[in-house]
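This document opens with one chain alone, in structure tokens, the form predicted alone.
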Amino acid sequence: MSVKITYSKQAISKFSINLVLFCNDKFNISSLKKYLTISEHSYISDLLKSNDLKKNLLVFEVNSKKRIIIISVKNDLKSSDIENLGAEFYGKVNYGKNSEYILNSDSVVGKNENFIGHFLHGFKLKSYEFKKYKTKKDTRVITLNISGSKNKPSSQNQLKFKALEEGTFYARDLVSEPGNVLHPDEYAKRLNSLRKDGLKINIYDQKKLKKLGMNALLGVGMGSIRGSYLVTMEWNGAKNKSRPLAFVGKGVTFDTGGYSLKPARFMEDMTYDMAGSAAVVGLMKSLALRKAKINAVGVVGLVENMVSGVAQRPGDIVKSYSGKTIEVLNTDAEGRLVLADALSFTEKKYKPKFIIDLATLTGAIIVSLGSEYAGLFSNDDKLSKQIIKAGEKVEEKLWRMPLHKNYDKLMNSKNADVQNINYVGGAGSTTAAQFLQRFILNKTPWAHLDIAGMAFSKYGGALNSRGATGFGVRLLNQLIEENYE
């Protein structure tokens, strides 16, 4: 399934085959009869008396070849609750065979700003699927007319809903992709590739990262036989050179665990441990493909955690790119070993106003926050604010989590400088952003968001069907947007 959608300034015509019309909330739609013929207007009256008006959106059959879709609109609604409507809308229409709507811009009541725009941002979010590897494919086509003078998105929203799309479009097809295709070096070659968004790329490969000292990151990837990297996406859209915003991500295209196995149940959802890198990989071609005027650098890790006679074991220590040293007492904590070096790394060399990283961490944030809310942990209170404020306007939820000292203690090795587990047990998720919290060394802004309930859905959610997410590409742009542009 594919959708189009094209603009008209023509009036829409009483006879046209299927409409979609927007009222109030009380469903009154005696502003609606210029767009409907008299019998119309009766038979939906009547229908209207006896149907249940809690629901937002109403599909009338007029007959074997028109449908008209009524959809209630309240004055004031949030942007999300907009795009939610939207998704909504294409839950109505995403069946049978190749479908063909005019949409009546002119028709939308109420004091929602934008509203056209986002209602079909949540239409074509929730119209994603990623069935790259069916055989069969699936041909159908939505055609959505946006008719009407009133109420459509100016060319600078489009430009902007459109790169917000196409990067978590991107991001989602990401994660989506099987380990088998998506190792390490068909990941950098793909990053290389967004250099035509107008994205500067740096590829550090395994020669370059063992002279540059990464051996946290080069320790998770030693059991494969792909290569592992470290991947910077530059964007300066800023017209003088002002410190750049940071985004960090896990990559682990696949993560068997190592010696540290994971049991063989869900092993196969393990190709969605890089989804924080993808989400950091969306945002930075989002922000190219609508020139945001600022600067900003992701940086993502990525390796394959695999089992082999060179592997990684427990109970090594390697030397990360900070200096500290790490006793792996779990090979399967890999991810925070990735963003150990890459973190350093990434504060040193671009000295950033702020560092955001993202991960499918832990287990333990599954337990402590479901599949409603990301982990947030943070040393500092403003970004945090901004952070979650941010994640309201889009319904990507983040709920904040403790970092204190004392809880340093439980990650001190007795071996090195810091263990990449809790032995005790408890504060899975803490602990491992308390590791993470060591290596950023000159108190840089930091916030470290462990989606690992958040990057894929076994049932879907509003604005995405079942399968990956791309949470956090549309957080980010908004937190960027809302107070750094």
Ligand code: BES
The other form holds:
Amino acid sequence: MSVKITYSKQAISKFSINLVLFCNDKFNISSLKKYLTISEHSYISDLLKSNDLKKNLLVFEVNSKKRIIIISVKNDLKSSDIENLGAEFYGKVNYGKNSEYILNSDSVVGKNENFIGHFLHGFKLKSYEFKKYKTKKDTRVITLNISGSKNKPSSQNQLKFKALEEGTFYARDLVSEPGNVLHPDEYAKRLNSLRKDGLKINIYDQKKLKKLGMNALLGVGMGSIRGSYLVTMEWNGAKNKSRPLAFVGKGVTFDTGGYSLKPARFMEDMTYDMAGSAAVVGLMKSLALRKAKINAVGVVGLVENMVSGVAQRPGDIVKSYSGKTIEVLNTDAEGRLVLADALSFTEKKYKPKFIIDLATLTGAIIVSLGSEYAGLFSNDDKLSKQIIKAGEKVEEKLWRMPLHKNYDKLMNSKNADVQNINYVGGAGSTTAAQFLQRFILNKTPWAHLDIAGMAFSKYGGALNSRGATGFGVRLLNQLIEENYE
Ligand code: BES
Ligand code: MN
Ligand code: ZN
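For comparison with the form predicted alone, would you give the structure of this protein in the form predicted together with this ligand?
Time for the whole complex; same chain goes first.
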């Protein structure tokens, strides 16, 4: 089901067409009289007497051609509550054939001045589905006409929400693509096409990476017949040449584990092991589409972790871009190898205000936090607070986890400067973060978001149906809007 939203000034309502109206949280519909016929009003009033008024949303089939949906709104709803309401509304109308609704914006109540904007944002986000590989096409459309003279989102707000939706959907599309389609070559090609949105794209292929000395990243891709890449996406929206905000993403297009092979069950999930990079890409696209007044750079490492006669072996030692040597004790701890080079490169080349990396890095973070919170690891209290606060606003929640020099020690290697996994001491998500921190060389404020439990939803969430969530796009956009723009 796809959705189409249109706007008209007039509050046309007394026709035989489905209607959406808002009222206060006690379902007092006296204020709605002017939008209803006398018989509709008395019919609904009667039914309301026997209805469960604890619901937010009630559907009335007033005749065979017309349904009226009444949505009760508490006075002090947060933006995210309103988005959830929009998503819940989608659940009510997502059935049957084509349908058309008039949403009466004049009837909106409550304090939030951008109620309709948030409501439609939730509605749109929830409506996303990945149906590219279904040969039977779903051509059904829900048309929603926003009519009335009051409470319309400004065109600037409409543009912002649209940019966020497109960025989120782009990220979801990338995550949803299977490993045979979205391998590193194809991924790099798609990123190249983002030039059309005004991003400056730079693609470092294997040859260039070799020259730069990114052997940690290259080692992971050795077993693949596809190339390995580092791609940078620059958005220069500030008038001055101020230092950019930097976002780095893990883009392992498929993670078999390599010679430290994963068990068969759930290996197929590893097609979403590039979700960190997809969030970075989606964010950069959103920033460009809404012409954000900041400088930002997105950096993603694109590799495929496979087994073959030339794949990396457990015990291999590689020299990273930073100059530090790494003992690869486990080829399945590959994301940190990719990020190690991407992080040092980003810090050195861009001298950013901060670096935030996103990665589906450890299964251990799912043990700790499940699918409710992403793990946050950081060397900077201020940045951490900003990220957590932004997350609360858009309901992409973060829980701060510890870093400590004693965890760091667990990553010391007998044969090299650092090893990529600790077999004693536990704390798998923290030791992964400690590993990453060794590649932040100039004390740049840095935060690592382990999104292994958040990138993909088996059952669907408030603002997404089953599948890729696009976690991170709206979070980081909110962070930027609130603190850096
Ligand atoms: N991509 C995985 C982490 C992961 C697991 C993401 C489950 C999403 C769901 C990562 O590359 C990995 O394999 N991590 C290992 C690390 C271990 C070898 C230290 C893990 O978590 O088991
Ligand atoms: Mn792995
Ligand atoms: Zn992985």
